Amino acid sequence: MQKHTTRIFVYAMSILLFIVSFLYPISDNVFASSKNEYYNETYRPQFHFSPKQNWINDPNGLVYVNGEYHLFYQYNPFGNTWGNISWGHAVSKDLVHWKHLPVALKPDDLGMIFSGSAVVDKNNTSGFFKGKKDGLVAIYTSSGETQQQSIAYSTDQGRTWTKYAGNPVIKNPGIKDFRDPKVFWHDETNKWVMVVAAGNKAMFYSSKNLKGWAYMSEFGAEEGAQLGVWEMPDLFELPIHNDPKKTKWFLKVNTNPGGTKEGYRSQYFIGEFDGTTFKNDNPPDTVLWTDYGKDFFAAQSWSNVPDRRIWIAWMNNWQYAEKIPTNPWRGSMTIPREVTLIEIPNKGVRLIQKPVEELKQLRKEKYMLKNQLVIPKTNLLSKIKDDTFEIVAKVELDSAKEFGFKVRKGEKEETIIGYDAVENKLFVDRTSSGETDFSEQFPEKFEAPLSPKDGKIKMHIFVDRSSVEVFGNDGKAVITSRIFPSPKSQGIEVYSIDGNVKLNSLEVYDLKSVWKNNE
């Protein structure tokens, strides 16, 4: 009887599945595929780092050692708004797939664990690693009644940490905002250098052992954008056009709170650093933005990476960071980017950002077009539906005044990634991108100056469940933006206005999720 009942049940389910498949046929979309249920909540990024749950903000302590990239980050272990700030921790072997580790640094009698950096103490200058080749030292801000700089060390590849008994190593000098130390070894002067944000400027300190620090100089009180206090500095030397004999020093800081339209933004300076002072190459009122969107903040670069400089940023903005509609987590990181410098005639040395090559391993199905004319009111991509994908486009200007892509397109929502050929501007318009009513400062259009090269524009676009990152002309202009569309909005459109443009080449890749249950 039991076997007979089982047969009837299986037969009935087969008929039901046939009826369901007839009424709701499998989509013929180019990129139709099943998704892993893990890390699959609405708006959950599929190839950006985000915590399993709770709040995150700034990346911290980025260091590469023994084949592992360490990502520490500002973390609230107890909720998805800011508070109880500790250092969360994850590691990766390829900058793409991440393994979550236990919280690394927790608040203590000196206060919460604010942002900072980490280094490999290769020569045991600190004395923490007797009998060992080297170890990791984290330098962070203890934020209690005042903000002071402290250190901790690890002898087991960052899995456990011991706070230095002599903390703080730099006491507060009477400045309210005194935080986010970035430390590196300066070969020419044979010492550790720290740059720390201090109100509306950066201050520089030096040390021989990471414990005792001496003040050297300061920079910035009357330089660049003075829209608020400075935060999260980073300082490193980069080659120009990949020529190791021709270099400049690159100093990045964030503005907090920033202007109403700009939000909390990140700016940079190009100049010289002699181990003691930084000198700006540009006039003091020159403002150079790292990113023209609102969601690239607190970028920090990995230390100890051979032959290239890679950084990552918090993909959010304090204007609405605690209001974005995600759960049970809130906050994520950008994709990692390799940074270099180029010299632009009549402008000087400028930053270039490109997605790291390791991201190419996520590419799955590919849709290609070559030498196709984009005509108004037509869509060459009408068959593609996707919510996590990459676009690589080379466009030859013609008569169109505007062209670009509409992504995460639904009945009433879309995010427009376009180029204004009249004003020579790359832009992202998220005013109708989906959920926007959680903040009146969210639905905006962002623009970046970008001139054609040989009459052509390149766009490299990454679209995830709740973000777009756009790299124009090989990273000369970058726009990062959060979006919160309906999961059903998966249309993609290539468009032109008031004329035609030619797609010299177009590649669209479906991208795999980086998250698995056993990660």
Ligand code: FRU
Second form
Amino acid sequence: MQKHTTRIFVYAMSILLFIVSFLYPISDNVFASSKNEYYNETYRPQFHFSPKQNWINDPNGLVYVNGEYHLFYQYNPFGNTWGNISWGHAVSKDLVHWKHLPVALKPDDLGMIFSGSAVVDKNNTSGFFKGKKDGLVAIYTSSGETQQQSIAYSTDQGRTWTKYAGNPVIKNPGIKDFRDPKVFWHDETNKWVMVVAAGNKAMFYSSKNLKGWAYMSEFGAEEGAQLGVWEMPDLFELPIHNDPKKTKWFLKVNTNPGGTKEGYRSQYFIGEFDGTTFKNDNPPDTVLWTDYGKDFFAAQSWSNVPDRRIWIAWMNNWQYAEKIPTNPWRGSMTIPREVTLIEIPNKGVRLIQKPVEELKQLRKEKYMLKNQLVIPKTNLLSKIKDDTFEIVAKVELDSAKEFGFKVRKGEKEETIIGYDAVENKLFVDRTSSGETDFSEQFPEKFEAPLSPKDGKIKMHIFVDRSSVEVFGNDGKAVITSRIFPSPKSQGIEVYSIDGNVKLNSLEVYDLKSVWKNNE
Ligand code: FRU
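I've shown you the form predicted alone. Could you give me the structure of the form predicted together with beta-D-fructofuranose?
Zooming out: every chain and molecule, the one shown earlier first.
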């Protein structure tokens, strides 16, 4: 009898479990129980893109189509250092939450799949998309014995790709470093334009169908910072924020200095592009940096986004990229930023970068204040702790020589995001930020020139588990920096040195994680 009851009990429980598993799909259950495990390793960015595992570098093939932002990226599917380079793939509807998709392009007989871009071939100029809408074409570098440009196409929103049988579409012209094609449609001259890095300059090609390309011109051998070879060019036209009837062309390239101390950085030129040649507005020796930190490399902008220009970069630096202490993944992207141009009197046109509006959805109000003095040796934020947060501060300069925020503060570590009011410089000091000894080229203080506006400095700061990004005076100066503090270091301090400053307003937001197990 007892055996019988036990059997009925077991049957009843199985049926109940069966029903429950329908009501709560198993993946949700797993997610609920492992909520604290997914994307929660030490140093795992909570609101930046990173792959689940393995190595990534440059963002590639950024294109917006059918409500999705595509993010392809340089990816090693087999390990945590550079190699076997393929295009990894993720999509997002809001630039904030990302869904991982299978590897999009794998190495072939022509070589590895180095960096490149993607376009929507709306009018089927390539002939790949008869009767199909929104066909995508990826233009990338095949890196084998030489570097050449190849294409692939997708008729299913980037989910699967077919490599063009006629690859390469541009054979190597005898230049060792010949890579990273960025392609866009040039309306005025009714053709596709490619800008591609070629040694220490950029070369421009044109095409009617994305398959046949003709050389047009080149720019840069004697311009800007020449620290080695150039990489990852991007070229686009933007209205000038404070004079919207006027537009300028913006050309960005990265400098790859080999082994020199300068580090890998990102410079830009402002000028004119007539469909054939780019002309620099500034004298050739003018050097303009996009970001004054060391961790904003290989930025690329999305193509086909209506009404705004957004870019994202690899948040790392080749000097120590393979040594940063993260596992089982290595590499992440910056937050996406909207880029605009501004005319600064007596200086010229300059780049402005702002965090995209979509990031505001992550905010949870934490601490707000208005009109309060910051006095040396006090800390208005002594009660707050956090490792993923945003600070928006408007500060009126007073007698202080320096002021700012110390974040990810622990017993022996802190990252200082400050303003030097004597030298007029925004800075990030990561010399005591936590783990720094994996590379001699990591512990550093980064400075960006920034003048007060009406006696005020604005700081907009994003702190994640292993990074800080600071935007000074509405994006006029930006510093991006990886840091590797202990997970326990969560103190925050607002400080001033040798005098006071007045916080006109201070907003601190805790930021929600964008990761949940949706695979
Ligand atoms: C820039 C870069 C590109 C190249 C890719 C290889 O970081 O060196 O020039 O295409 O990385 O992964």
